[in-house]
Every structure is written in C-alpha cells, then in structure tokens.
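A lone chain, given as structure tokens: the form predicted alone.
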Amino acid sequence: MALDFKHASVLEGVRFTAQVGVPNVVQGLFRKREAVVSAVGKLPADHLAYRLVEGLERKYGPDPFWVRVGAEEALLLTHPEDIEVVLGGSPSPFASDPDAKRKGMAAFQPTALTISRGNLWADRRAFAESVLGTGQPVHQLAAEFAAAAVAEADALLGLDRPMTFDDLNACFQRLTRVVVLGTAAEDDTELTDLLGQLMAAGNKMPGEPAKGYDELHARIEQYVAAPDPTALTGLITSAPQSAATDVPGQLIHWLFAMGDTLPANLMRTLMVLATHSKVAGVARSEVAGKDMADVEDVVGATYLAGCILEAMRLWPTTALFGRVLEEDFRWKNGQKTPAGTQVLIHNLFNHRNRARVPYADRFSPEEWTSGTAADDWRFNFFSHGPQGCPGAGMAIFLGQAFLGRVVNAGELKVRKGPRIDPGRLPYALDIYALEISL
C-alpha cells in the first residue's frame, strides 16, 4: 500500500478498533441488543470514541488518514470536502458494501439496493424512487399516512402509564406495515418477529440469506400481489422494474428503514421536547389547534421536522459509516487509493465536531429552518448524493404527523430515566431505560 496519506500507529489503531469498531458490533450492527446498548452507555463509550477520533483528527487531518480496524487498514475523512467527494461519488467509485455491511445485510436483504452496484443499483433505485416519491414535496398517499400515523399517536396517548420505547416500537411497527404492506398487515407481528430474528442474524455477519429468509420473502410477496391503494404496495405496479428489481428483497429494506430507525430517533426527540422547555414550547405553539391527518398542517410544523432532525444528528444511530473503492481513486490533492479501500466516516464525530459545528452539542431545531444544517453533508444520518435514502422525507413526515399529535396533547415529562443538560447534550441517550408520560 502506498504511503500516501499519513497513517496513525499501531497502538492507535488498537484504540480506534476498542474504541470505536467493537462498541459498534457488539450492540448489533442491524438488530440492537438491548442489554448491550444499556452498558455500553455507562462507559461512555460514546463519549470516548468521539475524543479518540478528535485526536486523531488533530494529529493526522485534516486530510484523509490511515487508521487501523482489525487486521486491516482504513483511511478515515473528517475534512467536510473529503465528505463530499466521497459521498457523491457513490455507489461508483466509492461503493456502498463494505464487506461487513454486504456479509450482514446478506441476511435478511440479499438483494437490498443499498448493497447492490451497477446497473442493479441503477434498477433498484429507479424502483425506489418512483414508490417512495423521492424529491416530491409530499407523497401521493400523504393524507392516508399523516391519518395512520394520528391513529398510532392516539393509541400511544391512551395508555394509563408512562410510555417507555417498547411501547413506541410496537405502535412503529405497526404503522410501517400499514404504509408499507397496507392494512392487512397491520396485525401480522409474526412477518415483524421474523424479520427481527433475521436482523439479530445478520448481527453475525454470515454472507448469506439466515434460515427465515425464503419464508419472510413469500409473505411479503403475498402482499405485493394483493396491492392496497392506500399503500406502497399499491404503486407497485406502475414503477419501473425488472426481473431483477426483487421487489419483495426491496419491501425488505423499507420495513427494516422505517420501522426500527424512526422510533428510535422518535424515542430521542419526545426525550429532549420532555427536557428542554422553550423547544417544546415552541413545538407546541406550532402545532397548536393543528390537525396533524391534514396534510399541510403536517408539513407546516417545520420546526417539528427541525427537532427530528436534530435529534438524528445528536444521536446518529449509525455512528460508523462506511464505502469500499471499486477502482483506484486519485484525491484532489493527487494522492491515490488503491481499489477495494475501507474508507471510513465517523458520523458521530462529524455531526458533533466542536471546531466545526457551533452548536454541537446543543439541540438547535433552527439550524434546519433557517440555518444551513440540510445543506451540510457532515450531517449523514440520511447520507447524500446518489445514495441518499430515497425515503428521507417520508419518514421525517411521518415523524411529523405522529409528533405533532403527541405535542398537542400537553406537555411532556421523563418518569425514568437520564437527566440532561440542555446546553451539553450526552454523547448517548439509553432509550431502553426511558419512560415519559404523555
């Protein structure tokens, strides 16, 4: 290998692997072990990680630098134009599927577009487009999911106790069927164990479809052809695809998407509106005599959107992200990587770099209404460019729709769990160990 980038030593490398790689694996790279999360949290581990990589930074960046993960090498970007170049220049030459992405994914996604390459990619992703409406100011089916989502923000709003994040799961779960798969899916929590069983599988990286997989694939293939009008699955027929699209191996990804990731950035979110004071008043004022099923009162309550995003930047819930070079790859500065390079972006020193980011560790939901937070491709909770997640803005509009419900109820308050300082957020919130009444 060429030494062309400066290279952090050996002992640091062992540091970065401890500090930065394990925590990663051992809470589950696709299906979060809860127990794990909860201690790893005590450590801080998050906290730690973040000053390692800022040291490095200092010490190696701002270019691109080798640092040691396992037994191999990997250059990790800091540098926001690094960031940039990478992320536009995917799925080619910087590819999506790293080895231990592809070899867990493989799973319970074989086929998902975020691991695929080429022209699969191009199919996939021309699939994904056209149902999830990409780049639309609002879906086609809008108003039939802000109404289910009012729906699940009700049956939360019934409980006769605090809501703790098994409740808000289940209520997600449930939701992702139903825009997803449509309403006859909506009780069906076997397809939603299954699919979790296959995620823990692929938490053990094995490089191939886990047992489970065919029958997951066949019940989802049941509801493609059975399409319902209000759902995903009835916009199916008119976008494009091909025998190699596998749109059920497609569906796959989105229920995984939508129905573990948002309700843990949710979760996050109705922690930090239960703490800070003045953003919940300004979250409820906005909503306020609001009806969250009405479209345009959804996407009205950008502020709401501004405090899910934010939260997403606080807490990444993929804190390492990573691409492999397809071919060799000369950098701006001439220097070149040779093809099959890990290049790594450590999001949560990104998205909280003090040097950079002002209001790192603050909650700042102004930043993406009337600052430059969206147009700042550190922040990659969604990633950007080519790969961004094509259903970005469903998700934070259901975030929305649900949120604005819950705000306009009352107010908020933490039953259980870690205190926070509003003005020095922690590196990490243990959404396990919350319960917040509403």
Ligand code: HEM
Given for the second form:
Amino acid sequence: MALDFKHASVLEGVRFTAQVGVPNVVQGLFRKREAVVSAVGKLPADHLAYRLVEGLERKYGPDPFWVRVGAEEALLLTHPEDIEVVLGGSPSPFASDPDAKRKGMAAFQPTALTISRGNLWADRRAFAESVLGTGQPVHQLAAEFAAAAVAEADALLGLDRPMTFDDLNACFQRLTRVVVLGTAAEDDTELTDLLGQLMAAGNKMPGEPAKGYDELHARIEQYVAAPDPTALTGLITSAPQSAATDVPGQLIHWLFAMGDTLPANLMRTLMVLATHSKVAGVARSEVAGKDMADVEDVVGATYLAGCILEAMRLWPTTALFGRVLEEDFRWKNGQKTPAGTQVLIHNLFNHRNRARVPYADRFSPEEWTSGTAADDWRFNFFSHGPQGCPGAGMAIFLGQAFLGRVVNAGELKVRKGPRIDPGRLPYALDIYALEISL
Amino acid sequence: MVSIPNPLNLEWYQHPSLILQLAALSKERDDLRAENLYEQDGMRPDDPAGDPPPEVVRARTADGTYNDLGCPMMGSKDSGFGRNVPIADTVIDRKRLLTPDPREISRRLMARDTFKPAGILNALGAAWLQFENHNWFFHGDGRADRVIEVPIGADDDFPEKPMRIRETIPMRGEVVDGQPAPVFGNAETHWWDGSQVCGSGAAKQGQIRTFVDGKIKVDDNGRLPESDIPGIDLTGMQENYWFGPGLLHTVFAREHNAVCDALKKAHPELDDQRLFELGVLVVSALIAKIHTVEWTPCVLRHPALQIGMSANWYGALGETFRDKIGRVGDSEALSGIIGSATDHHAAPFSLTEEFVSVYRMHPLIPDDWSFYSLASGEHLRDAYFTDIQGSATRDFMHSLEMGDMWYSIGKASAGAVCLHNYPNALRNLTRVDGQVTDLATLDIVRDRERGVPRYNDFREALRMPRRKRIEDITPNKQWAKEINEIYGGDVDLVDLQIGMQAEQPPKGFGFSDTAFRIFILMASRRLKSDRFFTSDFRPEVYTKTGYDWVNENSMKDVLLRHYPELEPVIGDVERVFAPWHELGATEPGKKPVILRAADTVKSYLPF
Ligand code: HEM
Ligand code: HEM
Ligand code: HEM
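Return the form predicted in complex with this ligand of this protein as a structure block, the form predicted alone having already been given.
Let's see the whole complex now, leading with the same chain.
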C-alpha cells in the first residue's frame, strides 16, 4: 500500500482529463488543426492546464503521482530525477508506444522508430543515427543544408507582405524535401500534401495505415532508389539496416518533423526576436557580416541556438508525451508500478514550473549558452535519453542558418498577433494568429 | 476516564469482555502514571539560562537536550535514570549481592536445555528489541579496576575463576549499603530519537555523518563502513553487536539516506544540517511507529492490545480517520498520542532502572542458526551464535547476501522468555574488549546492584498482589521445585528476572504481566513526553514530505524499499515480526499460510 505513489482524486482526474488530456487530443496529436488551435488558444486552456498541474504537484509531488485520464489512471512525472529514470529507461522498460500514439501513428507511419520496441527499435535507431549524424559536431552534408536553409530565408525575405505561418511552413516543406529526398523532390508538393492528409487521418487514431499510405511509401521509395549525394538519401546505402528496417517508413517522421514541427518552433522564435529588441540585438551582432553559408558561422551562432531552444522550452510543440511500462517496475524508493502503466510527462508544466525554474516565464536564451538548462531533464521538447530526438542537432542547425540570414537582413516587426508581456510570457502562442514582416 | 468498579480485584486480562479489559487497562495506566514515576535530586545538570536558540527548537539535538524547551536537560545524554518504584524501595543490600549465588541461578534455572521457540515472534523481532534498547539506554562500560567478583565453583567449567563483572559506576555519589541507590547515568539520550543509528552526541554523530545532503555513511554496496573496533560496523551504537542488529542498523542507515533524498527532492534549498536533522526526525518517528503498531502487537498478541497499541499511535478512530480528518480535539483516547499535547505526568521524563530490567529479554536469542538462500530456498549453512556476533560480525555478514540473512532471520523463531531458555552462547560470552561474561549471572547481579526490587517487592510497588509461595508464581511444578531449592523456599528473595521468567504470561503474550506493567507506562510515556511525537508532530516541523513518510510507511515498506528481493517472502505478509513463510510457500493471489498460521500458532507454553 505505502509503496505506491499518491493518487489525485477522481474530481481532479476529471479536470485533468478536460484541461490537460483532452486539449492535446483536440489540438490534433499529429497535425495541429488551425481553427481549433485558435479557439482553444483564446480560452487560455494552456494556462488552466498549467495551474491545474501546479496545484496537483504541490499536493502530491514531487514524486510521480497518479492522475485519472478518462477511465484510466496514469502516472504523472514532474521531477527531473524521475523523468531521467523514465526517459533514461526508454524504450525498455518504458516503451514509447502508448496506445493512442501507436494507433494514431499507424495511419501514416506504422513502422516508425518512435513506436518500435526491442531489437527492432535498436535496428531502426542505428539507421536513423547514422543518416542524421546524431551526436556529431556537424553533419557531413552541413554545407549543403546551410545553403538550402539560406535559400529559403531569401525566398521569404523577398515577400512583399508580412509572413504568415503558412508561408514559413511551405518553405520548410520544400527545404525538407531537398534535405531529405534531394533536389529532384524540390517541387513535389503532392508528396507533402499526401502526408498531411494521412496525418489528419491519424488524429482519429485508426490503428492501421490510412488510405494513401501505400502510395506515400512508394513515392518515398522511389527517391530512396535514386539517391542524391547532396541529400540524406545519399547516405542511406552506407547506413546500418536490415530487412526489418523499412527505410522509406523511417523517412516519414523526418519529413514532418523538419517540415512542420521545426517551422512551428521557428515561428515562435521569430515572434520573440520581433518583440524583444535586446535579444534581437545580441542575435544580430552574433551573425553580423556573415552570410550563413559557411558551416562554421552557422555552428558558431550559439546565442541564436539558445533562442530557438528557449522558444521551444516556453512553447513546446510536444506539450504532453508518454511512455508505457512493459513490465512491473520498482522505483528508487521502493514504489512498485505494474506493467501497462501509462507514464505522462507534461512539458507545458515542467518547462514553466515556477517553483523550480527561476526564469520560468521569461525568455532567457543565455540559460542554454552559459547556464545549466542544457543539462536539465525537466526540459523535454526534444525528449532525452536513448530515445531522445535523433534529429535535434540537424533541426537546430537548419534553424540557426535560417534565422541568422533573416535577422541579418533587418528588423523584424509583428504585424498581427497578441501583445505579450516579456516579464510574464503567455503559456500559448498561436502561430496561426501571427504575421511578421521580415 | 470513567472508573469501572472492580469488586473481585480481577487482573485486567481476567475481565470477561474486551471493553472491560480495555477499561481496566486504561485505569491501570492512569494509576501507573500517577504513582510510578520517581526521580531523585541531581538527575541532570542545571538548565542553561536564556531563550533556546532556533536550531534546538526546530529539531532533535545530538545530545537530546531541548526536547522540553522549558526543561532543556530533560532526557539528555548522560542524565540519570529515574525509577518506577519509590526511591525508598531501592535500598541496596550489598551483603546479599551474591545471595543466592547468581551463577547457580544461571546454571540451574536459566541455562537453556532445549530451545523453546516463542512461536509468535521471529528472530528479527528479537534483534529489533535489542536495536530499540540501544536507542534508549546504556549504562556505560564501567572500569576494569572496579569489579564484582563472582566465585566460580570447582565443578564449574566457566573459563575464568572468579567471574569478574564490572560495577555500574554511579553518576554521582556512591553505592552505600542499606541506603537507596544513587543515580546511574544513561550514556544514550533517553528519547526515542534514532540514536542507535545516528549516534548520541555531536562527536559520535560527526563520525557517522557524511556532511553531504544530510546523509550518513553507507558504502557503495549498501553496507555500513568498518569502525575502529574489529568486526563491528560504524554505526550509532556498537555494543553487543551481531548480524541481527547489523541488518537493522544497515537498513535504517539506508532509510535515513532515502529520506534525505526525498527531502532534498522536495526542498532543494535545504542544507546538509537541515536535511540531517529532518532525516533523524522522520526515521526516529518511523521507528517509534513500527515499534508501537507492528512489533508490540506481535509480542503481545492479546485482542485488547491490538486495539490499545494502535489507539496509542492513531487513536481509537483508526488510521484512515486520522489521515482524513486530523486530530479530534485534545483527546488522546480518540486521536491517539501522536500529535496530542505533551504531558510528563508525575515526573520529568527519563527512562528508569526498572524499565531497563524488564527488557533483559536475552532468552529471545537462539543459539543455533540456519541460513538459507533467498534465491533458491536451499539451506546454506548452520552457525552457532558465538560465530555470528562480536568481532566475527562483519566477516560473517560479508560471507552472505543481505537477502539471505534477512530471509533466514525472518524465518527463525525467537526464543520464549522463560526459565531454562537462556542462550548458552550468552552464558559464555567473550566481549570485544576481552571480558568473558555469563550474561545470565550478570542480569541477576545487575538488578541487585542497582537496587531494583526483587520480584515480590517489585510487584507490590506496582500494586500487583504479592505471591505468598513460590508455587504461586508459576504453574510449572518442576520449576517451582527448582526455585524453592535455590531460594530456600523464601518467595521474597526471588529475583525479579526469575519471577518474570517463571510467570505464566496472559494469553497471547510474549512476556510476563509484571513486565507489561512497566511497559504500558513507559511505552506511552516515551511518546507522550516527547514534543516531537506530540505537539510538534506536524508538517510544519517535519515538512510535509517527512510527515507523510512517517504516516505512510511500515516495516515491510522499509524492507522492500531497500531489499526488493524479499518480495517473494514478505510481499503478502502483514506482520514482518512473525516468522516468515518458506520461499514459494504462497501462491500468487492467495492469502499466505503465515497469516493464518500466525493467528493460530501456539507459542511455547511451558505450563
Ligand atoms: C524542432 C523540431 C523537432 C522537435 C521539437 C522534435 C521533438 C522530438 C521529440 C519530443 C521526440 C520524442 C518523442 C517521444 O519519445 O514520444 C522526437 C523523436 C524523434 N525525432 Fe524529433 N523533433 C524535431 C525534429 C526532428 C527532425 C528534424 C528529425 C529528423 C530529421 C527528427 C526525428 C525524430 C525521430 C526519428 C524520433 C524518434 C526517436 C526514437 O524513438 O528513438 N526530429 N523528436
Ligand atoms: C533480544 C535481544 C536483547 C535484548 C532485548 C537485550 C537487552 C538487554 C538489556 C535491557 C540490558 C541491560 C542494559 C543496561 O544495563 O544498560 C542488556 C545488557 C547486556 N546485553 Fe543484551 N539484549 C539483547 C541481546 C543481547 C545480545 C545478543 C548480546 C550479546 C551479543 C547482549 C549482550 C549484553 C551485554 C553484554 C549486556 C551487559 C551490559 C552490562 O551491564 O555490562 N545482549 N541487554
Ligand atoms: C501502551 C500505552 C497506552 C497508552 C499510551 C494509552 C493511552 C491512552 C490514553 C491516554 C487514554 C485516555 C485516558 C484519558 O484520556 O483519560 C486511553 C484510553 C484508553 N485506552 Fe489506552 N493506552 C495505552 C494502552 C492501552 C491498552 C494496552 C489498551 C487496551 C488494552 C488501551 C485501551 C484504552 C481504552 C479503551 C481507552 C478509552 C477509555 C475511554 O473510553 O475513555 N490503552 N489510552
């Protein structure tokens, strides 16, 4: 009895389901739906969610505690020590394929690394790390990637009107096609649209590949079969793989992470740069006189990297994620948790925990460059541990090259969007409500 | 408390109903509180002047001072033992210090012939009691040049002639024949403060602490470090060490560190000193709780006590109610002692000589031990007590897995506290300082030396009826005959230890009703007088994390936290101080055999 974590009440579970669990589903697990995001954004749903979890943590934390999500109780983690146990223990015994995620992803990427277990995961992980250059100081194709990112920045700088998220998104989709599949794919917007439709289908959690999946797979396979030495496809033949890897199936995740997730985070970074003149000043001086085509210049833009990371901390694109226990598990203090337990990590609360993070609601890129933020397992917009995002380095690199070029070109101005108080940044920042002139 | 008429002069356990038994007991305790707490002048140094500094208000001090802020020296280390009998009854009779011959008593009445199991208590429960005694009291090491010489006869194979027992050195004054006993000092703090784990006094604590994050020293393998006494772990209390206390000192050192981790997790701003203090507060309260609601009901398996002891801790309304609602008014009966107002009753708090005497329960220790593998259940080896204690302890403990030792001590039965069951290993004990002692002889001599009344006088002082004849002490005819021979038929000469070990305990009891009287008074007093169990048992003092830790954990939780491999043998057991079942004896999902067995098992009754 005592070697169990505390349980939040049924009533608290109802509120948790409504304010934390459901918004994450409503907003679209895999493809954020524009209209809904705006509506929920106005409710300050994220603020409600923060306050709710804050109250629960005060009452039942800092150890993990049980909270009801719908009919089931799940274990909510708020302390970095416990998060380290879980993400350090992924994918086994903490598997990263909770039911909802697996069922949703099955629509568009049934063989994805992130929902693989055991040997299959290890096989696919080795493939991804090899091609993505995970953990390397710079990717072997970094120069090509920087040039491609700069080209997209230039395209947007040439706009004669303020930039919307759709503009940015479209550019990054093109960039992604070039980086992942090669120049031959540059204008293959059909492929991107097809992936978008499949992801929308994933929101209904069908549990099986949606209509069109085979076509998507076949299209990617064609690019893989004709590798481009300046793109990731060029690195595939020399990467470790087996009959079980399903190479085209692996690339799907890369396409949406780079094409959708990355620009969403960069949109928010741009918003901050446009509203925090000091930050923009430091960023600009860091890249002054550099055209961002030189890999060293991109990698050296560490303050800019801090800005991207900090925007991701403040407004994580993954607000809530989870694990499921493969087997009974005993925690450090003896608490025993049964196989099948769902473990939840609520980035939205953890990243902003006012009681533990002194800079919770302020934009503080220096915490990443000279502080301890980079070592803090509390911040999981890229996750952490063996199953942490293998594309993190590449995402940041592309972001640095892109933003460096943009800030160098002149002052950013928010043309449309909410007023924000730099001392108390809001919990949600709706990218669809923003227009920024570059 | 409503007073219940008692025209038949029944003992509390002779009342026909549980309610009446409870009421009688309750009255018993009120009377004891009013009439059996005494102290002498010069028990403790004068109190310091001035307001107490904040660091002594917020937590227990290393030397036990300032538990009572109005009487800071009360219960502190090196202050004197009080008495449960009037001082005038503690007269020391030096002429009869060795009459009847204590070694004869040891040989003819106490020596174990065959092992008589207690049945209801396991050997872990025996180790637990010694572990607790070491929390509470120690009369010190004495001096090599002040000894009592016990003559050893020609036919006696005791290795030293005479046997030398070091005198107990009074804290002030000297023993004067025919005068009441002087005050003897307690080398430990009197409080239930976990001092056996973390040490009494700042110097000792300094050896035990790491001074990092409040933690105390445990090595990388989860074992205690070596001390400068060969074979003995470095821990708060190192006397009379063997693998049983070794296990308990280790697990509670680890528990202390686990508490410190949890506290630091919840309060990263706390420094080493605060974390240490809070660790001590939490672990000592948890130990006290385990003793009150788990260990005691196991040795005193009487229905009235199952209620009474839980009521002591939680109040009669029960654990769940307490958890939900908090304390109910100021009533100790309803809400338990824990968290109630502090009260010293008739005298300032100290432990007493009589309390020490009734806890001389050495027959709990078996001589012959068997060790089993926790992984396979296989019998690994046998050992004689001599070879698993004293300077052999560490080597022995390093030759086995902790899990194997836990399993083996949990499976073994403690000995019954009765005549002819005194462990022979302790009757020929070579201590780490080289002294060779027959502890049974010593137990008899110590009571006489310290002016603890003999059996009948002791009973009278507690308002229990005197026994007219030796045959009235025990229903065992053979024992009565032997006692008669030793004491020449004089019932008033019978030593306290002998009377208690000959007595038939009430149904379900692991020891005598005579010992129990001291126990119900002192057990509650250790809680009731201690500010950290009463007015200061609150989240503001313990922190919420610490307060919850005490409330939520049990001995089983502590064991499983540090030795999860014990799950197959205790996972489904309710009482860890009753003998554990065989590995594999329980099927998953089924009520374990032991739960049924523990309730029906017959403890050894020599009557
Ligand atoms: C800013 C953009 C990105 C963010 C915020 C992001 C975030 C994350 C997060 C939170 C996870 C862990 C998900 C979980 O365990 O449930 C993850 C995993 C993953 N990410 Fe990213 N990611 C980004 C960009 C990328 C890119 C550009 C790629 C590839 C080119 C990529 C490839 C992957 C893969 C393959 C996994 C699965 C890893 C595994 O399960 O072993 N990500 N990412
Ligand atoms: C069931 C476990 C035990 C209990 C309850 C117990 C209890 C006691 C008590 C109450 C005393 C009197 C202490 C004092 O006068 O301050 C005592 C003394 C002593 N105990 Fe034990 N004990 C236990 C086990 C052992 C064991 C296993 C040993 C030896 C390895 C041992 C060795 C001694 C010695 C040597 C003394 C004498 C100290 C002296 O007065 O010189 N005890 N014990
Ligand atoms: C071991 C130490 C014990 C302590 C510290 C203790 C404490 C107390 C206290 C302080 C009271 C309230 C008296 C009053 O408020 O005037 C009380 C009442 C009571 N105790 Fe205990 N008790 C102990 C043992 C027992 C035992 C062994 C039993 C049962 C066999 C028991 C049963 C009761 C009952 C039934 C009452 C309630 C009487 C009433 O209705 O007022 N207690 N106890």
